[in-house]
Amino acid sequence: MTLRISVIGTGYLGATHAAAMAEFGFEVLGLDIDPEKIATLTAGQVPMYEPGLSELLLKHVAGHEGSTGRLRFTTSAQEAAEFGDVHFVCVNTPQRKGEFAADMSYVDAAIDSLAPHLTRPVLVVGKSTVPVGSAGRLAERLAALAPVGEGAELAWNPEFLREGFAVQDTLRPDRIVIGARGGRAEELLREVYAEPIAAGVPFLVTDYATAELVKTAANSFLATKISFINAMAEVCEAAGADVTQLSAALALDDRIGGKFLNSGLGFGGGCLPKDIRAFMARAGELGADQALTFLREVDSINMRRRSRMVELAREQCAGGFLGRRIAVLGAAFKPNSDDIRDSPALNVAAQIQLQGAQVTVYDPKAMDNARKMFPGLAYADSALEAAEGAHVVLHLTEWQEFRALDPAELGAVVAERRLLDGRNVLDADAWRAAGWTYRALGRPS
C-alpha cells in the first residue's frame, strides 16, 4: 500500500515539503489553521516568494488543469489524522518575546490538535527546529493523547533548507537525518525518501537528541563562520587591509573553504539569529552554558555590522543625516527571497531614518512585506527611482539585479555619487571609474 502523507503547517517549510512529497509520488494533505493561507494554496498560489515552488505546486495541487491532483489542503486536524500514515510537523519555532529561548507553542499545538484523532498506528515526524530534549517530551505527550497510544510513534527529521534553494534542497538534500527510538520509523522514512536515497543522498539514523542538535549545531557553525570573517573585516579596517582579498586567500585552504566566508552586513532571517540564541538558552538550561559562550560574541559581531554601516553612511553625509536622502537597495534578508525577518537591510534603513534622513527602499521581491513591517519608510518601484536625488546609495541585499546596475545610469539620477556596498559584491573599479565614491565594510577607502 502506498503511504499517504499529511504536512502540518503550510508556511515556508511546510508548503515546500508538501509539494516535494507530491513530486515523490505520494498523496499529500496539507493542514493549517489559517483559512486564508489554505485558500491561497488551494488556488495554486504561493504565499511567499521561493524560486520554483509555484511551478511545483501547480503541478500537483488538485483541481488545476494538467495537475497530478496528488496535493490537497485542509483546516481540519481530524481529516489530516484520518488521511495520513506519516504526519510531518512543519510549524514555526520563533524566538520567545523578551527571551532567547525558542517558542514551542506552535509545535505543542500541532501535536495537541493531531493526537486526539489518531486511532490507528501512524508515524509523526517533526521537522521544526527545536531545543534539544523536545522530541522525548513530545513523544510522551503524543502517546498520552492519542487513542492508539504508543502506536502513534514519533521521529525527528530536521530540515536543512536554504531560502532561495528550498525546492532543490528538499528534492535533493545533502543529507537526511532521522532521530528515532526504533519501531517502524526508519522503515517508513526510508520509503518516504526512497528517491533521494536511491540517488545517493546519505541517510543517517540517530537518537532524538543528536538529530535535534544537528540542525542547531549546523546553524551555529555557519553563523560563526560569517561572524569570523566579519570580525576580520573590523581588523582589516583598522589595519588598512582588504577583507575580500583576505577571504579569497583563506578560501583556498581546503580545511576552511570559501562558503559563508563573504564579509558584509552579516546574517539575518528567521533561522540563524533565533536558532543560535535558542541554542544558548537551552545549553544554559542543561547546565552547559559555558560551552556556547562564544555564540554571544558571534551574535554581537553580527549586530555590530549594522551599526558600522550606519556609521559609514553618516560619514558620507558629512557627519549628519538631517536633510539627506538615502537610497537603500534591498529589503529581504538575502537574495531570491521575500523574507524580511530580522533583515539587516531594513534594520539599517530604519536606524538611518530615525536619525533624520529621508530613506527610500527598493527590493525586487520583498516590497509588500517591507511596507507592512516598516510603513514609515519610503518605497520605490525600481533602483533608479529609489536613487533619485540620493546623497548616498546603500547596497544591502545582493540581488543579481543590483550587481547588473549601470553605474553611469544610476549616477545620472543621484544628487551625489556615493555608494556603500554592504555585501562586498559590486565591481569597485567599475563604480569608481564612473565617478562614484565607493566604500565597503572591511576594505580600504
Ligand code: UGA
Second form
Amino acid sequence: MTLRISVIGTGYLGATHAAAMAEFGFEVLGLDIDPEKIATLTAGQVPMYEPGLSELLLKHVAGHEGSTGRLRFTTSAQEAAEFGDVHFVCVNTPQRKGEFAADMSYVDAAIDSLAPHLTRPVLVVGKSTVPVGSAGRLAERLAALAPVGEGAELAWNPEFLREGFAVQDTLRPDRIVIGARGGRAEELLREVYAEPIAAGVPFLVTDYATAELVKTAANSFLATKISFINAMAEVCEAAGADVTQLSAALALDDRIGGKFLNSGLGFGGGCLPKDIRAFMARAGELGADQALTFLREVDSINMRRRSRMVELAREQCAGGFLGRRIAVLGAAFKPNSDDIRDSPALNVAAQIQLQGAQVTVYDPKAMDNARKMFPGLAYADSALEAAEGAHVVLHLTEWQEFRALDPAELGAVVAERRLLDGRNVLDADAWRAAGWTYRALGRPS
Ligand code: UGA
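Pass me the form predicted in complex with the named molecule as well; I've looked at the form predicted alone already.
Below: every chain and molecule of the assembly, starting with the one above.
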C-alpha cells in the first residue's frame, strides 16, 4: 500500500514539501495551527511568493478541477496523527528574543501535539533546522508521549532548499541526508524519496548528530564564503582595488569556485543569520565555543556591510541626510522571494530614514510584507516612481527587473544622478555613460 504522509507546519518549507510529496504520488495531509494559512492552501493559493509553488499546489490540492486530489490540509493534529505513516516536522526555529540560541518551542509543540495520538507504528521525520542534540532528545520525548511507545520512531532529514528555488530543490535536492538510529527509518525514507534516488540524488545515512550538523555546517560555510568576499571588499576599498574583478579571478580556481562569492550588502533572510548564531550558542553549551569564534567575525563582517552602505549614501548627500530623498530598489532579502526577514535592503532603508532622509522603497514582490514591517517608509509602485526627485538611488536587492532599468529613463526623473549598487551587478559603464555617479562596495569610485 502507498505510504500516507503528513506534513506538520506549512510555511515555506512545509507547503513546498507537502506539494512535492503529492507530486511523488503519495497521499498527503498538511497540518498547521494557523486556520487562515490552511484556508489559503486549501483554496490552492500560496501564502508567499515562491516560483512554481502555486502551480504544484493546484495540481494536487483536493477539490480543484483537474487536480490529483492527493493533497489536503487540516488544523487537527489528531487527524494528521491518524492519517500518516510518515510525519514530517517542518515548523520553524527562529532566533530566541534577546539571545543567539534557536527557539525550539514550535518543534517541541509539534511533537507534543502529534505524539498522544500515535497508536500504531509510525516514523516521525524532523526537517527543521535544530541545534545538534535535539533529535536525540526529541526521540525520547516522542516515545514517552506516544501510546505506541518505541513504535513511534524518529529520524532527522535536514532540508537544504533555497527560497526562490524551493520547488526544484525539493523535487531534486543535491543530497538527501538521513540521521537515524536503525529501525525502519532508512527503509521508509528510501520509499518516500524513491523518485529522486532513482534520478541519481545521493542518499546518505548518518547518526542523528551528524545529520543535524550537516545542515548548520552547510549554512555556516555559505555565510563564511559570503563574508570572506565581503571582507576582501573592505580591503579592496582601502587599497583602491576592485572586488568584482578579484572574485571573478578567484572563481576560476576550481577549488574555490564562484558560487556564493558575490560581494555586496551581504546575507540576510530567515536562515543564514540566525543559523550561525544558534550554532555558536550550541557550540558554547557543548564546550566547543572556541571552534566557532570565527562565525562571530563572519556575522560582524556581514553587519558592517549594512552600516557601510548607509555611510556611502551619506557621503553622496553632501551635508547629510536631512531633507534628502533616497530611492531604495529592493526590499526582499534576495531576489525571487517576498521574504523580508532580516532583509539587508530594508535594514539600510530604515537606518537612512531614521537619520532624517525621506526614503521611498520599491520591490517587485515584497511590498506588502515590507509595508507591514516598516510602515514608516514610503512605498512606490515602480522603480521609476520610487526614483522621482531622488538625490541618491540605492540598488539593494538584485531583481532581474533592476538590471534591465534604462539609466537614461531613470536619469530623467531623479534630482541627482547618483547610484549606489549594493549588489555589484549593474553595468557600471552603462550608468556612468548616462551621466550617473556610480558607486559600489569594494570598488574604486
Ligand atoms: C539558505 C541556504 O542557501 C539553503 O541551502 C538553506 O536550506 C536555507 O538557507 C535554510 O536554511 O533554510 P536562503 O536563505 O533561501 O537559503 O538564501 P540564500 O540563497 O542562501 O541567500 C542568503 C543570503 O545571502 C541572501 O541575502 C543573498 O542575497 C546573500 N548572498 C548569497 C550574497 O550576499 N552573496 C552571494 O554570493 C550569495
